[in-house]
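This document opens with one chain alone, in structure tokens, the form predicted on its own.
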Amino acid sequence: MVSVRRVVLDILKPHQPNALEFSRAIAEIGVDYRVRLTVLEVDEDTETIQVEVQGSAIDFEMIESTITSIGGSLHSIDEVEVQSEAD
């Protein structure tokens, strides 16, 4: 079995929800998710952010769905860490 342990995402989002609310929404998806959000650029209507998610088994599809549901747009997956495990 292979588990995704870490992803770093480049996201464009509106100013609302703010960075704290956005991070909480992603963290609530998993039981052990750790989320680090960095605002890279701000313009009149949007923010470009980098989001790093760490956990024992990250559900990327749920993260992507949550990002979209709260108004964000995933631009790229910039880093990934996966780990194989014995069954």
Contents of the next structure:
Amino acid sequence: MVSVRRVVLDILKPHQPNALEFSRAIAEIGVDYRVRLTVLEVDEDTETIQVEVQGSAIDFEMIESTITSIGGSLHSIDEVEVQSEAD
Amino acid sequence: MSLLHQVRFLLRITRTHDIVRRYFVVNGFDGALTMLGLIIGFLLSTSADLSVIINACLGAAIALGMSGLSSAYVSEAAERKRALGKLEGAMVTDLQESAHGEAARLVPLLIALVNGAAPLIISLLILIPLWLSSAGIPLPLSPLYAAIIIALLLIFLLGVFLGRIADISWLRSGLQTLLVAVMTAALIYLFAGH
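Can you swap the form predicted on its own for the form predicted together with the partner chain?
Following is the full complex, with the preceding chain placed first.
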């Protein structure tokens, strides 16, 4: 079985919801998710953020869907850490 | 997410919670002053039947409610649509299925409900003594005077609410709005009292 342990995402989002609410929404997806959000650039209506998610088994599709539902747009997956384990 | 939490979230991301508060006070004040004006007008007129006064006031209350509902919906829907379009342009993506799209659909409805309900509910509260009297329940004073007192009290309370928003003296703010009501009554006496 292969588990995704860490992903670093490049996201464009509106100013609202703010960084705290955005991180919380992602963290709420999993029971042991640890989210680290960094604002890279702030424009008039948007901001570019880097989000790092760590967990024992990250559900990437769910994270992507949550990002879209709160108004963000996933631009790229910048880093991934995946671990293979015996079933 | 609970409904209340969802509503607060949508108001926050569209930064419209202050608009809801402002509409509540502005249109609530409208309702209270309109009822005050109508009731003083009836007091100064030849004695009309209580049911006539109630129907006239109720008609005005419903009209105020509908006016508040429709005008706020039309204007807010246009504003939210414009804001969403601007955001979609900046994001270069379709936000219809996101929280922002949901907010653009629901926030105008919520604001319209507050804008319509505020004058309607305040007007209905002012009319309570008139209904009680027409139902045969004895009141310590004339129903029209009792309605005026309730109107003045509600106007004072709206001022208190404004004072709390602005974080200034609630008493001073309440007295300021009360002064507006007293001036309105004085003007009605001046122009309609002859």
